[in-house]
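Consider the single chain below, provided in structure tokens and representing the form predicted on its own.
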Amino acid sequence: MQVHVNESILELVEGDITQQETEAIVNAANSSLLGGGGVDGAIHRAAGPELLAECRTLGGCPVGEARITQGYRLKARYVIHAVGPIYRGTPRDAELLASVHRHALKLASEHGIASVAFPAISTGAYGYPMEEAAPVALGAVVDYLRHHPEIRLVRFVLFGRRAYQIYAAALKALVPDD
């Protein structure tokens, strides 16, 4: 699925984000920025030890922000780490879903990065159920793209055809026009 924000293109598709062949790919990291399970550890280990490595001197990661780094043996060419909180049921949570899709899409205009992957940031071992992170991860996307041209595509990597239909649905209600 793919809908236009101004210029920028804005897709939905179901696969594995550490074959993406963007510029930068996000990983749903933790605060240590040092690897763990799911998308982190499957961004680490096809990146390769020198991830790891760089990853060590950037002194971790506060909670709703975001840290570059190179891509190593990724097809992509940076990795940004991007720390989303662990659900607890409040409107924090938003706000730092919100902030940390933010936070990943300035550090790729700062760095000339036009085209970026994301997966679903806090949906898996952090708990945040897909349904409600969905339209906050999308409307912090598209808000940041009606005000940023020079990114020209945002793709999000959902893993499985749930987390594909959870995200189109959102996606649908928030652009129902395109």
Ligand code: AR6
The other form holds:
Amino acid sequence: MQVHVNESILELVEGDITQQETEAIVNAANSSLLGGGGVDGAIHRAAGPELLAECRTLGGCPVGEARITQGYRLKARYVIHAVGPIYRGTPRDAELLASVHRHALKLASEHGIASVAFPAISTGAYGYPMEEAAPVALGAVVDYLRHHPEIRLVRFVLFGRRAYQIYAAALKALVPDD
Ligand code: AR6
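Could you drop in the structure for the form predicted in complex with this ligand? We only have the form predicted on its own so far.
Below, the chain from earlier opens the complete complex, with every other chain and molecule after it.
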């Protein structure tokens, strides 16, 4: 599904983030930025070893922030490595999850990137329940798009039908009149 936020598009699809042709894809990374499982493993496999070599030069990244690299063998020109929170069940979870989405989009704006694909950050190994993560992640992106028309397209790439349905329900609740 798709909604408009002013002139920009916020889109949800079911699929694999490594196959996206947006200018940047977002990685669900950890603070070391040195790779891992899940989305992170899939992106590093698809991008090739040059990605890890560039990540090694970055010196890590705090939780709630993001760093940018080239995309190497990916279709996307850039990878934005975003470090989501490990879910603890406190109000800080949502603050950090919103922050990581804002940081990723700020990097896109600064690099003249107009289209960005996100995975469902923190909802795998980091244990954030999808029903809780979806409104926080989507809300942060809608807020950003309202003030940053230079980002033309944000696509959430959800892994499997259940994930897609949860994010679609959250987006309908967030923009009921679209
Ligand atoms: N495309 C889109 N989404 C995917 C894909 C894919 N190819 N593969 C998995 N997902 P996770 P986290 C979904 O665990 O929770 C890593 O080891 C998956 O179903 O990748 O932020 C890092 O190095 C889930 O909904 O990221 C960190 O140590 C979502 O992507 C840690 O895991 C995120 O799952 C980060 O954990």
